[in-house]
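Here we start with a single chain on its own, the form predicted on its own, put down as structure tokens.
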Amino acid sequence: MSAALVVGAGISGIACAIAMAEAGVIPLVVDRGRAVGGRMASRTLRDTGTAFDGRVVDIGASYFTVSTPEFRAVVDDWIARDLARPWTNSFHVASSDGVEAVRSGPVRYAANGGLRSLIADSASKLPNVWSSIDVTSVSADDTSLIVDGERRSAVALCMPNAQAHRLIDTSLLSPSLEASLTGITYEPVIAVTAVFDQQCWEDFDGMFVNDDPVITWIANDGSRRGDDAPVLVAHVNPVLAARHLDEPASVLPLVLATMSRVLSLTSQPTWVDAHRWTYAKPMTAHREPFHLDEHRLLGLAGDAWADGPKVETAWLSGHLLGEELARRLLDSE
């Protein structure tokens, strides 16, 4: 029988695959994207007409936190190799009318090369990670799981549950699996990147914008990356984003006007772009760390598990699923 398969090369998928590999089961990892990372996405600026072409900007997850010893070990290794760094423990809070307060919280971590670089580093430990592979169906016969016509010993679907639901044949949908797949609602987000010629706002790291119909969050990417580049990334309110997913650039006038008002900008950006995330964030999460079908080695992991949604819980979900899949596969030999 062919190797186990992990579908999705975001942080949960790569964590799942590494846990399996460390136990002695080497899976194949596939992802429909052009590069690993999933929603820990970074883009390289091109043709902006500014001095910042070639610079990396985080356009997916904004940061991550650490609370478990298992993830702490991974993060400490990234820090020791200068891949990640503590960013800040204080964010500003604003309303539509401007900044209201600064609030402290847990340390938020960022990546010197963008968050995607952390997933790429982890994926480099695996021998078989394939990009631009669009899985379309997961079914089964009497003996094994079948993914796009190929028999698999085990399958881990590490992606938003709504996407996994579309792949799984109805014959595999047990009541518990159906409930796991359909019990979570996801918020969409449009991430707007704005590149300025120079900083034209008061210093801040990140800013939550409360009760605003246009934006919910602004990250100072120059602070986040540690190079002080005049680059901001704003996240559009999910209600507004849902109305503009077909044409994400159509939100730009509203977003720029709101950013200007909230931050008291003294100039406008030279270059802007909008990127949509249809399944950006689960509104709730299952308390269980993952789902594993009781009859077949078909598992689900991601930030809708392990009492998420956080980058850390997505990692933990994939890690624990990978350990359990490897244990069952080795026990069956």
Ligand SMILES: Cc1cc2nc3c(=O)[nH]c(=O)nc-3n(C[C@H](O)[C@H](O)[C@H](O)COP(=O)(O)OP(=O)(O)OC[C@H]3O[C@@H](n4cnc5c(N)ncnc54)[C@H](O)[C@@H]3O)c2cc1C
Contents of the next structure:
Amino acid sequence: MSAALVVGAGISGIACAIAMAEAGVIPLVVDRGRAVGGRMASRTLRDTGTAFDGRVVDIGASYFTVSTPEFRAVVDDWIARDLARPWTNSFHVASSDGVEAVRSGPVRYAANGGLRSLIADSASKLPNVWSSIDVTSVSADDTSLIVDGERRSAVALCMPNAQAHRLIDTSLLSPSLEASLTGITYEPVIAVTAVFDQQCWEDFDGMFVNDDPVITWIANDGSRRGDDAPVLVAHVNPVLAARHLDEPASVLPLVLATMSRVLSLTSQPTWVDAHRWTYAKPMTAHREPFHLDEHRLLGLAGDAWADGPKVETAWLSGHLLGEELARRLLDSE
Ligand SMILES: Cc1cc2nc3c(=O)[nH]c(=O)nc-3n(C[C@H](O)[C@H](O)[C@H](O)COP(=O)(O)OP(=O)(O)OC[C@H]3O[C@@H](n4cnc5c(N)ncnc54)[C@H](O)[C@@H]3O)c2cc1C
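Can I get the form predicted together with this ligand as well, since the one above is the form predicted on its own?
Every component of the complex follows; first up is the chain already shown.
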């Protein structure tokens, strides 16, 4: 039978595939995006009219935290190879009117080459990772799973549950699976990148903007990446983002006015862009680390599992699903 298949090359899919490969089962990994990374997304600046073209900006996840020994080992390896680094444990807290306090918390980690580079590095350990492949259907007959007409020994769907739900044939949806898939609501986010000619704000790493109807968070991408470039990334309040998903750029005037007020900016950015994340973050997550169908080797992993929703839990979910799928595949041989 053809190879086991992992759909989704975000952190959960790549963790799943690596766990399978380490156990001796090499899967094919496919993703519909042009590059791996999923929501750990970084874009390269181009045609900004500033000196920062060619620089990478994180436009998805802002950072990650580490609490489990399993993920700690992965992160320590990235740090040892200068791919990731501890960024900060202090964020500013602001209201709509300006900065109020600085609060300490867990260490947040960032990536020197942008968060996507961590997934690209991990994916480079796998022989078969194909991008620009949009999977449209997962069904089954009496003997095997079938993905877009191809028979598969095992299938892991590593993506937001709402996206997985659309792929799975109704004949495979037990009432409990249907409830698991539809029971999680995702918040949208619009990420606004603003590139300035030079820094025109007081130093900060990241800033939570509480109770503001326009933005919830501003990351200082220059501090995050460690090059001090004057680049900010703001996240739009999910309620406002939901109203602008069809035309994300329409939030720009409001976001720039709010950033300007909160940070007391003394000049305007030279270049701005808005990126839409329809399924940015699940509002709740299942406690189970992953879902595995009772009858077939069809699994689900991602940040809606393992007590998500964050980078670390998505990694753990994919990793544990990969170990289990490999164990069952090897047992069935
Ligand atoms: C704006 C934003 C800010 C965030 N901030 C943080 C943060 O600060 N800290 C933190 O820990 N987490 C944060 N998160 C959450 C974090 O990014 C996610 O929890 C994590 O990246 C999820 O990884 P994943 O592999 O489960 O899913 P994804 O990264 O979404 O990967 C799923 C992959 O599946 C692919 N795919 C989907 N459907 C198909 C299909 N039909 N065919 C083929 N491929 C398909 C997609 O292209 C995608 O690459 C943030 C997320 C967003 C969007």
